[in-house]
Structure formats: C-alpha cells, structure tokens
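Encoded as structure tokens, the following chain is the form predicted on its own, with no partner shown.
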Amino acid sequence: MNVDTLITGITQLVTAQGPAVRHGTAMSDLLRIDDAAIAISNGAFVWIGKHQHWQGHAASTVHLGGRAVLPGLIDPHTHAIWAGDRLGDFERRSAGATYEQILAAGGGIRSTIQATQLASIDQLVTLARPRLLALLHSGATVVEVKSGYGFTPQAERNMLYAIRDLQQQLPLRLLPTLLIHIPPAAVGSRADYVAQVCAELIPQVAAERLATAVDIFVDQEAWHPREAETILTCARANGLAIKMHTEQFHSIGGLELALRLRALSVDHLEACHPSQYAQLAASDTIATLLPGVSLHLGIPCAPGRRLIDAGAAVAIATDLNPGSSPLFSTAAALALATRLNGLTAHEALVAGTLNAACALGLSNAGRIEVGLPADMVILKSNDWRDLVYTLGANPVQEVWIAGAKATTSPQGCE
C-alpha cells in the first residue's frame, strides 16, 4: 500500500465506533489500539492498526514520540457569532441581581441582540474568528454555529453570512444553524413574527443554503410548543433539519414535540424529569448536554447519568455564548460533563465525538475509521484520559483536519 502520510509513535489510539452509542449498546465501549499507526491519503484514513502490522510505503512519516490520538472533537451547539459583551450582567449577577433585574437595567439577551444588529458582517467575522480558533485549539474539528442574536430577518441572515465567510477562512468544518431564539417583547406581535419567519426568513435561508438546520428555544419565557411546531414544520418543508433548545428552565411540552417531530437533538435538558428519560431512550433524537451553563449560571445540571442509564444517546457541547456559557474549550466541556453530569471518561469521549456527530446529522465525523476524513486530536499525554482529566490547561498538542495539521494557536491557522 502506498500512502501520503504514515503516523507512528502512538501510544493509544482510542475511538468510538458505529451509529449513535447509548447505554444499552455499549456506551462505554471504545476501540483502543496500543502502539498504533495511522495511514492517510487524500485527506482520509486509509489504514489503522498496530504499527508492527503496517506493510506499505509512505511518502512521509510523522513520529509523535509517544502520544495518545483521538478522533477530532465535535461541538454540536455554539453561539459563537455575537457582538458586544455581557460583562456587566456577570458583575450584577455575581452581586446577587436577578435575571429580571438585569433585564430592567438594559442587560440580558436583548442587549446582545442590539449590539449584534449594529455590527457589520465583517465585524461579526472578526469577533467570531478567535472564538472559533479557541475551540480548534481545544480539539474541535467540527463546530455547529447558530444565529439567533439578529432577531430581524436581515440581521439573522447577516449572522449566517458571517458564518459562511468563516467557513472559507478557517480549517474547521462549520455547520450553520438558523436559531429562532426569543419572541418579540410585545405579546401581540408574536403571531406576526412567526408568520414572517415562515414566509420570509426560513425560505430565504433555505434558498441561499445559509443553514443546514433550524433550532428554536422552547420555554416558559421563550417560544411555546404550538409556535415551535409551526416554525419547525416550515423548516422541514424547506428541506432543513430541526433541533430544539428545551427543558432548560421549565418543562412545557417542548421535549415531547421535538421527539414527535424526530428532531436531530434536544439541547439543555436541565429541567428534564424522570418520566421523560424513557421517551428519549426510545427515540433517535440525541440528548445534548451543556455543562458550561450549569457552571456559569449555577442552575441544576442536566441528568446525564440518568439519561444514559435509561438508554438515551447523549452528546456534549460548549454552548459557547456571551450570557450563559463563556466556555471556549470543547475539551473542557467534556471534562465538566464528567464532574457535573455524571458521565464516565469513556462516555464523555463518545458524547464529544460520535454522538455529537449524530446530533448534527453527520455520518462522516467523530470516528477514526478507514474511509472517513482524517480528523484527529493528538494529546500532549500518552494517555487518552488526560483529555477529560485536565482542568485549567490545554491537553491538546495538535489538531489534524482532513489529513493536514491545523494550528493549535488561537492567533491564526496554517
């Protein structure tokens, strides 16, 4: 076999395998190969095994010097495009202010919307670029990026245009999602806004191929299930996948709607209750947990351990955003999931690779497997468990995307 690149010096190669992994089908099982080698050609894995079993010729050989190798991490839920900041909110909340008091002082999500609406596409790109490079630095090779801080149709499209520009600038694979985030402040205009989203925004986004999915926030102070069904049905009719923010603060029927509509994922789930665990387990929908939110806001953690034990397929994401999860590391999100959501190290790796890919509808990511794009993370350590053990330092030495080394420096890409 003649290949472009042979990678040796791998103490441990660890990867999940197959379709979305859940407790009943070996959530904790991983393929592990010690003293491994990887062969790459045309940006894809073409051979994987023990180094001693390799027979072939490589145009170039890279020796890692005794490090662990994992699949490229996948971040299936981020809000990396925004303008302005919420530092004042953070200071007020730290001093004991309530969410309602912060809103009354001009803060909260509507302040981010106002700042984002005023920013140009180029400004949004400039602001988002270092955030996404930080995720790359932490091991992410695929990142979902949502709109949702634009609110008006034009501002939402501008956010998606910014993501499109970033797709051309960064080695990351970026998946854009149109997020219908919050309703208008005036109760009487909600129906008009839903009509505008369905008649104008979603069809335009689909026609321009600006997004691969539509997400919506369903909660007591956000959208209600009846409104969400109208919007998500429109998304499906326009050829877009569907997702849902739900069960974050209250359970008002969002989860049940998402499962009935067969959404790719339901995200947050901090308010998910025991009667819903089996419903999730019986579905193909991925339960995406966001531990950074629980850490930053001090709200209850999503019941990851109980969901997995019930048989649900669980993914982990950063929820990178200015207000509730300023978490710029995908690896750190997995580390937090072991501390806050009750996942084992094995489960966290599955949740941040294979299952995260399934939460985005991807079948060609999240695994080290012959025929798939050669996306991988090389750790500084010789033991893969350092990925989720390490706190406060970056465990990642290098990130490879499509068979080429991408920089791990937040300042640029090569």
Ligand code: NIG
Given for the second form:
Amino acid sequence: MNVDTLITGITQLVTAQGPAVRHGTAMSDLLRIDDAAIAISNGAFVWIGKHQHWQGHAASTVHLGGRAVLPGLIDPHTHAIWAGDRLGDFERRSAGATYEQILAAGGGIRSTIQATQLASIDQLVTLARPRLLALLHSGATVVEVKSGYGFTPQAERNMLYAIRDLQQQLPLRLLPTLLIHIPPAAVGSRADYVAQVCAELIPQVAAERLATAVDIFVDQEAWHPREAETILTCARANGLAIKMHTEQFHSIGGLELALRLRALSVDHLEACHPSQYAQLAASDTIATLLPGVSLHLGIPCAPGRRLIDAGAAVAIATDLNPGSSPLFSTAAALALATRLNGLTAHEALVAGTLNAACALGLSNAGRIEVGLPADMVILKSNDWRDLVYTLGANPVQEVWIAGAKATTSPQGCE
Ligand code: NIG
Ligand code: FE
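The form predicted together with ligand NIG is what I want next, because the block you gave corresponds to the form predicted on its own; please supply it.
Okay, now the whole complex, with that chain kicking things off.
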C-alpha cells in the first residue's frame, strides 16, 4: 500500500467506533490500539493498526515520539459570534443577582443583542476568529456556531454571513445554526415576531443555505413551547434540522416538544427531572450537556450520569458565549463533564466525539476510521486520559484536520 503520510510513535490510539448513536453503556465502548500507526492519503484515514503490522510505503513519515492520539473533538453548541461583553453582568452576579433576574430586567442576552446589532460583519469576524482558534487549539476540529444575537432578520443573517466568512478563513469545519434566541421585550409583539421569523427569516436562511439547523431557547424568560412549535415546524418545512435550548432553568414542556418533533439534540437539561430520562433514552435525540454553564452560573449540573444510566445518548459542548459560559476550550468542557456531570473519562470522550457528531447530524466525523477525514488530536501526553484529567493547561499538542496540521505553536499549542 502506498500512502501520503504515515504517523508513528503513537503510544495509544483511542477512538469511539461505529456510525450509530451510542446509547447508555455503549458509551464506554472504545477501540484502543497501543504502539499504533496511522496512514493518511488525500486527507483521509486509509489504514490504522499496530505499527509492527504496517507493510506499505509512505511518501512522508511523521514520528510523534510517544504521544496519545484521539479523534478530532466536536463542539456541537457554541455562540462564538458576539460583540460587547458581559463583565458588568458577571460583577452583578458575583454580588448576588441571578442570570434570570438580569435577563428579566432587560439586560443579559438583550445587552449582547444591542452590541452585536451595531457591529459590521467584518467586526464580528475579527472578534470571533481568536475565539474559534482557541477552540481549535483545545482539540476541536468541527464547531457548531449559532446566530441569535442579531434579533432582526438582517442582523441574524449578518451573524450567519460572518460564520460563512470564518469558514473560508479557518481550517475548522463550522456548522452554522440559526438561533431564535429570545422574544421581543414588548409582550404584544411576540406573535408578530414569530410570524416574521416564519415568513421571512427562516425561508431566506434556507434559500441562501446560511444554516443547517434552527435552534430555539424555551424557558420562562424565553419562548413558550407553543411558539417554539410554530417556529420549529416552519424550520422543518424549509428542510432544516432542529435543536433546542431547553430545561435550563425551568421545565415548561420544551423537552417533550423537542422529542415529539424529533430534534437532533436537546441542550442544557440542568432542570431535567427523572421522569424525563426514559423519554430521552427512548428517542434518537442527543442530550447535550454544557458543564461550563453550571460552573459559571452556579446552577445545578445536568444529570449526565443518570441520563447515561437510563440509556440516553449524551454529548458535551462548551456553549462558548459571553453570558453563561465563557469557556474557550473544548477539551476543558470534557474535563468539566467528568467532575460536574458524573461521566467517566471514556464516556466523556465518546460524548465529545461520536455523540457530538450525531448532535450535528454528521456521520463522517468523531472517529478515527478508515475512509473518514483525517481529523485528529495529538496530546502532549502518552496517556489519552490526560485529555480529561488536565485542568487549566492545554493537554493538546497538535490538531490535524483533513490530513494536515491545523495548529501552529505560537497560538497556544506549546
Ligand atoms: O446557552 N440560555 C440561553 N442562551 C445561552 C446564553 C446566552 C447568553 O447569556 O448570552 C446559553 O446559555
Ligand atoms: Fe447556548
């Protein structure tokens, strides 16, 4: 066999397997090859196995000198595009105000919407680029990015145009989602806004292929399930997948609606209650945990352990955003999930790779497998568990996307 590149010096190659959603106990089912080698041609994995079993010829060889290699991480929930900051909120919360109180008083998400609406597309790109590079250097190879701070149809589209520009500039694979974040402040105008979203925004976004999914925030201070049903049904009719921010603070019927509409994922779940675990487990919807939110807001942690024990398929994301989760490391999100949501290291890896890919509807990512794009993380360590053990330092040495090194040392790899 002739290949472009052979990678050797791999102490441990560890990957989730198979294209299927991994429910419950299957989340511990990892393939591990010690003293491994990986062959790559045309940007895809073409051979993996024990180095001693390799019998081909490689145009070039890269010797890692004894490091663990994992699939590229997938971050299936971020709000990486925003302008302004939420440092004032942070200070108020440190003095006792809650996130919901700040939102109900017209601040929080609404203040980020005001700042983001004023920014040009180029300014949004400039602000978001270093945030996405931080995720890349922490191991992410695929990142979902939401709109949702635009509010008006034009400003929402501008956020999606910024994501499209970033796709051209960065080696990362970015998946854009249209987020219908919060309703207008004036009570009487909610129905009009829903009508505008369905008549104008969603059809335009679908026609211009600016997003692959529509997400909506369902909670007491956000949208009601009946409004979400109208918007998500429209998204479906326009050929877009659906996702939901739900059960973050209160359980008001969002989860049940999302499961009925066969959402790709339900995200947050800090207020998820035991009677819902089995419903989630019986569905193909992925339960996406956002441990950065529990850490930053001091709210309950989503019941990851109990969801997995019930048989649900769990994913993990940073939820990178200025208000509830200023977490700029996908690896750290996995590390937090082992502490805050009760996942084992094995489960966290599956949740941050294969299941995270499923949360985005991707079948060709999240695994090291012959035929798939050669996206992988090379750790500094010779033991893969350092990915989820490490706190406060970057365990990632290099990230490769489609068979090429995508990270550079000065941007934080060393
Ligand atoms: O995922 N809960 C709603 N939306 C975001 C937070 C956005 C913000 O606070 O700016 C979230 O937590
Ligand atoms: Fe979010």
